[in-house]
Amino acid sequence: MKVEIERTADGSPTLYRQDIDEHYHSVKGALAESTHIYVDLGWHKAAQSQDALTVFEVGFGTGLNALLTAHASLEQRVPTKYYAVELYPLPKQTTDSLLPYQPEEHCSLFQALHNAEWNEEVEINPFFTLIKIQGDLLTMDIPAHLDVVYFDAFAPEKQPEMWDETLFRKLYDAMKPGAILTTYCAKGSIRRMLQQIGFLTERLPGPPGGKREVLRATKPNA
C-alpha cells in the first residue's frame, strides 16, 4: 500500500493511497474536516449530556480523529474511552514523515497515539486512553455501549463492503440509546439505509470551505 502525503486547503496534511485513488482526509482541510465532523458534531455534542464518553472510530488512519479528540477530553475534562480499529495499520516511517506537518503544540500527543501498542489500552492523558485495534471490522466483535461513533471509512465507491447494513446494525446493537454516528458521507442512500434500521438521523452543514452537508445518526432513547 504505497501512500503520498499531501497538504490541504487548511495547511493540514492528508494522505493519498494510489491503489484506490482516494484521500484520507478532505483536501479541502483535514483540520477542519476532523474538528466539525467528528469532535464537534460528534464529541461535544455527547460530552453536553455525559460525564464520561466511550468513542469508537472506524478507521485510525493517520490518528488525527483521535489527537482532536484527545485534546479535548484534556481541555474540557471529559473522560474518554477511544476504541479505533484499523485492518491495515500506517508503518512507523509514514507516521514520522507526518510529524513536521504537525502544528508544535500537537508533536508530543501524535508520538504518544502513534507509539502506542496495538491491541492494548494505552493512557495518553489523564482524561484519554486509547485502544487501537488492528483488525478487520467485518468479523470482530464490537464493544459495547458506545456513546460516539466516528464513522471514516473510505468512500463507498471505494470501499462498499464498509458501508454494508449488515455492520450498522452491528454498530446499531453495540451504541447506547442516545448515542451519536457521525460521518462525512451524507448520501440518500445511506442516510435511508441508517433510518431502516432505525437511526434518527440528521443532515448538516459540512466544515468550511468543505463539503455541503455531512450526517448525523442517533439511536433513539428506549
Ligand SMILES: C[S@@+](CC[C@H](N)C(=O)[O-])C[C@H]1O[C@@H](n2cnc3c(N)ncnc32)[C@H](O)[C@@H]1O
Contents of the next structure:
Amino acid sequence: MKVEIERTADGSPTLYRQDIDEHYHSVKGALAESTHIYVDLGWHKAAQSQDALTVFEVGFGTGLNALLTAHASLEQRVPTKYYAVELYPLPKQTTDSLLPYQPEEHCSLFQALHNAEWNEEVEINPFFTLIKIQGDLLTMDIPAHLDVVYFDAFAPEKQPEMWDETLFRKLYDAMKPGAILTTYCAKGSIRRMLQQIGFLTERLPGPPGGKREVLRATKPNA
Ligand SMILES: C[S@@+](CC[C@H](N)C(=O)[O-])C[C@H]1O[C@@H](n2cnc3c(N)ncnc32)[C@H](O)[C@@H]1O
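The form predicted in complex with the ligand, contrasted with the form predicted on its own above:
Full assembly next; the chain just shown is listed first.
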C-alpha cells in the first residue's frame, strides 16, 4: 500500500492512497476539516454537557484528529479517553516524513501519539489517554459507553463495507444516550440510514473553504 504526502489548501498535509485513489483528508484543508467536523462539532459539543469524555475514532491514520483532541482536552481540562482503530498503521518512515509539516508547537505531541504502543492504554498528557487499536472495525468489539464517535472512514464509494447499517447499529449500541457521531459525509442515503437506526441527524455547515454540509447524528436520550 503506497501513500504519498500532499499539502492541502490550508497548508496542512494529507496522504494520498494511489491504489484506491483516495486522500486521508479533504484536499481543501485537512486541518480545517478535522478541527471543524470532529473537534468543534463533536468533542466540544459533547464537552458542553459532560465532565469527562470517551471518544472512538474510526481510522487513526495520520493521527490528526487525535492530536487536535489531545490539545483541546488539555486546554479545556476535560479528561478524555480516546480509542482509535486502524487496520493499516502507517509505517514509521511515513509518520517521520509527516513531522516536518507539523507546526512546531505540535511536534512533540505528534511524536508521542505515533510512538504510543498499539493495543495499550497510554497517557499522552494528564487529560488525554490514548488507546490505539490495531484491528478491523468490521470485526472488532467496539468499546462501550461512548460519548463521541468520529466516523472518519474512506468515502462510501471507495469503501462501502465501512458504511454498512449493521456496523452503525453496533456503534449506536456502544454509544451512551445523548452521545454524538460526526462525519464529513452528508450523503442523503447515509443520513436516512442513520435515522432508520434511531439517530437524530443534523446537516451542519462544513468547514471554511471545504464541503458545504457535514453530518452530526445524536443518539436520543432514553
Ligand atoms: C479517511 S482516513 C482517516 C484519516 C485519519 N482520521 C487522520 O486524521 O489521518 C481512513 C482510515 O481508515 C483506515 N481503515 C480502512 N479500513 C479500515 C478498517 N476496516 N478498520 C479500521 N480502519 C480502517 C484507513 O487505513 C485510514 O487510515
